[in-house]
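Below you'll find only one chain, the form predicted alone, shown as structure tokens.
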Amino acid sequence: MNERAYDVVIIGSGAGGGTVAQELSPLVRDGLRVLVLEQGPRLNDDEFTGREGEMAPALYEDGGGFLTADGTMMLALGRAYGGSTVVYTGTSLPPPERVIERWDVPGLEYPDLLRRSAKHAAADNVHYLEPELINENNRLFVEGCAKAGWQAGQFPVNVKGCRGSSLCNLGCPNAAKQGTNRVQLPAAERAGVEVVTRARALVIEGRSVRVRVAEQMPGEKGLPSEWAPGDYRVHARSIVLAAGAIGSPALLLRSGCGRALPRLGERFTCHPAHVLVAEHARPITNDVGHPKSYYLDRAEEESFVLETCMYFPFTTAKNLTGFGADHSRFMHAFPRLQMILVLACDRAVPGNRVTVDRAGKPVVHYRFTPEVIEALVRATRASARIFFAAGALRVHAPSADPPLLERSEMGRIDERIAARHFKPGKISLSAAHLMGGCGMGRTPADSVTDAWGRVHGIPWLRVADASLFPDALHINPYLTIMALADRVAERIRSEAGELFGVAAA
């Protein structure tokens, strides 16, 4: 067993881990050693080809096919230098005040989160896209919303020099998206923070982490690990978990923390989602330009959010219900397809949680409540109205039977799209906003950490990712994670004397 020693070990390099790494880099000037462990590889810029078959296995857990325990929903987990910030679309909204107040976490105040979100939004060049980068798929959504009686909002995005490749979910091939792989991690490394890739944290044993560094396999994308392949025991005076809403609770469960933390793994939410497509009479610019520029927020009123989207042929094909001629017809109409992503704003409910199996692998248990199903149905009905208002000829709606709605059926949308047709396992459902599992709160009886990410009863162990959320956020969690991670890092710096014997940075 190889032995290493650091003052701070950060597990994960995404929105949480990357932020903590940069915010703790001043400690390096004081002579402290800070290490980031990332399970995925570090890719060269020229390796981001945009080809589905190449990029999915290089950037996602299980190649993008990680399933819930019953196989009814696919969960997208980024696994690379930069975590999921490499593979998301760049949408960057501050946390909603209504949600933070509903969380009711002592010591967590909305103005503080808003200030920290704004700080990181500025650092990541978050702004509204220029009109010339708004493609027709997005313009039709705005037009359809207006004609249907709604007003779409524009997403601010964290890009710089976007060329409109529409390949955000496969890693930007133009280095435009300002994820932690472009901003926080390079800044941290320049300041002396060490990053080791292909390094999987197996278990926490006291103030040490057992780590397995994987060898780069022949043909694999990315660089070899910075450490030689093999097993390591990494000692640390402080450990920060930022492995995500699945990785962080799973690591704590493998480490035997469940006995002292009965809420560990609970309150998992994920915004269950699926893609809707509609066919127009003419080609539209759907796969050129930024894919996700507008949204419709009905979270508070109807528990759903609609987002523009553009998915690649394989992802589109798997989201279409059915087989044979009808499926083939829609796929051959790909250049004429308008797309909307529907997301249900789920709530934390008993039973939806992260566990581990006998081998220590994470298992996600998720049950679709009647409320979530109804939210997805309402979202599908709203999308159908937007599609038809924008001029679509026909709409593919998985919660209709049959799933194809012609324009002549516009008056029957509520009748044709119904909860009785929603059958998990027959509808292709996915989720990328994974939240909860190490929720903040008051005591071990109701939570895993306090408002500053400190694990109850273990002051040297912190959490700094979306697993901190006590309930779903209603929006993309990117900036909220960064704001929470900023708080975690600030508290570590303020306690530097107690933890490391140096003055507060």
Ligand SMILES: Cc1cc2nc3c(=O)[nH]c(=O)nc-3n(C[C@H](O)[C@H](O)[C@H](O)COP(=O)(O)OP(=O)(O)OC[C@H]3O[C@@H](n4cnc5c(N)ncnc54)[C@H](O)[C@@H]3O)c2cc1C
The other form holds:
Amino acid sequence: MNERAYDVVIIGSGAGGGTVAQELSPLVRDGLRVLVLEQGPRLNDDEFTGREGEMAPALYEDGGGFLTADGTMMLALGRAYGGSTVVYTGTSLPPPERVIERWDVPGLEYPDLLRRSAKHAAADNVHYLEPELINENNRLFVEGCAKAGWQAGQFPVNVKGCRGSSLCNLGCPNAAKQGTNRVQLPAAERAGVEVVTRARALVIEGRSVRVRVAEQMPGEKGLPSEWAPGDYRVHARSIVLAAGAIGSPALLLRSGCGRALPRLGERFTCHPAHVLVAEHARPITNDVGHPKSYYLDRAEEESFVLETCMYFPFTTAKNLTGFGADHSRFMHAFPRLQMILVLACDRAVPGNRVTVDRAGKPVVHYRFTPEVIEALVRATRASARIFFAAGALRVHAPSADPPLLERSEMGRIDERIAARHFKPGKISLSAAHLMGGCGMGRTPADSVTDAWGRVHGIPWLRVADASLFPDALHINPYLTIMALADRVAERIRSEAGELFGVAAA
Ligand SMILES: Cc1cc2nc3c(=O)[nH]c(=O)nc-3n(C[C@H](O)[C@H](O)[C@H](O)COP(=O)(O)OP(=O)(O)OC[C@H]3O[C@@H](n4cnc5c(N)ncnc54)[C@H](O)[C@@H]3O)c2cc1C
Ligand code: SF4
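Moving from the form predicted alone to the form predicted together with the ligand:
Every component of the complex follows; first up is the chain already shown.
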């Protein structure tokens, strides 16, 4: 076993880990050694080809096909230098005040989170897209919302030099999206933080991490690891877990922390989503332009959010219910399709949680509550109204039976789209906003960490990722994750004297 020693080891390099790496880089100036371990690969710029069949296996956990335990929902999570920020769309919203108040975590104040998310939004070049980059798929959404009586909001996005290739979820081929792979990690590395890719943390044993560095397989995208393949024991004076809402609780469970932390893995939420598609009479610009420029936030009133979206042919095909001629006809209409992503605002409930199997692999248990099903049905009805108001000929709604609604049925939307047709396993459901599992709170009886990400009872172990959320955020989460990670890093810096014997940076 190879042995290494660092002052701080950060596990995971996504929204949380990338932020902590950059925020701790001043410690390197003081002579401390900071390491990031990332299980995914580091890709060269020219390897981002935008081809679905190549990029999904290279950038996503299980190639994008990670399923919940009962197989009814697909969870999307990145696995690369930059984590899920490599594949996110970059829509950048601050945390909602009402949600943070409802979380009721002592020591977590909304103004503090807002200030920190604004700091990271500025660093990531967050702004409203120029009008010429707004495509017709998005304009039709705005128009449909207005005619149906709602006002769509424009998403601020974190792009620099966006060329509207619409391939954000396959990793931006134009280096425009400002994920942690573009901003925080390179800055941290320039300052002396070490990042080791293809390095999977297997288990935490006291103040050390057992790590397996994988060999690059023939034909696999990316660079070889910075370390030679093999097993390592990495000693650390402080460990920061940022392996995401599935990876962090799973690692702690593998490390035997479940007994002392009874809430570990619980409070998993994910904004369950599905894609709705509508057919227009004429081609619309959909697969060029930024894909996600507008949204409709009905979270407070009706527990759903609608977002514009544009998915690639394979993903679109899998999202359509049914087979054969009807399915094929819709796919042939691809250049005439308008798309909306429907997200339910779920709540943490008993039973929805992350566990590990005997081999230590994460297993996500998720049950669709009646409230979530009703929210998805309301969201689908609202989307159908928006599609028809925007001029669509027919709408494909998975919670209708049969799933195709013709324009002549506009008056029967509530009757046709109903909860009784919502059959998990028959409807293609997915989620990309994975939250919870190491929730913040007061004591081990109600949570895993305190408001500063410190694991109860283990002062040298902190969590800095989406697993900290004690409940769903009800809006796109990455800026809130960065704000929480910023707090974690600040605490480590301020305790540097106690932890490492150096003055606070
Ligand atoms: C397709 C998609 C689109 C999205 N779009 C948006 C959006 O537009 N706006 C928004 O706000 N949010 C969006 N999100 C969500 C957002 O990207 C995530 O919420 C956020 O990146 C989560 O941050 P994190 O640090 O918790 O985890 P991640 O960013 O997922 O990073 C975790 C990292 O830890 C690594 N890891 C896990 N286990 C180990 C281990 N044992 N050892 C070493 N490394 C490990 C993983 O490989 C991964 O790289 C999107 C997500 C997806 C998948
Ligand atoms: S739309 Fe813009 S940010 Fe998205 S992949 Fe294309 S260039 Fe990159």
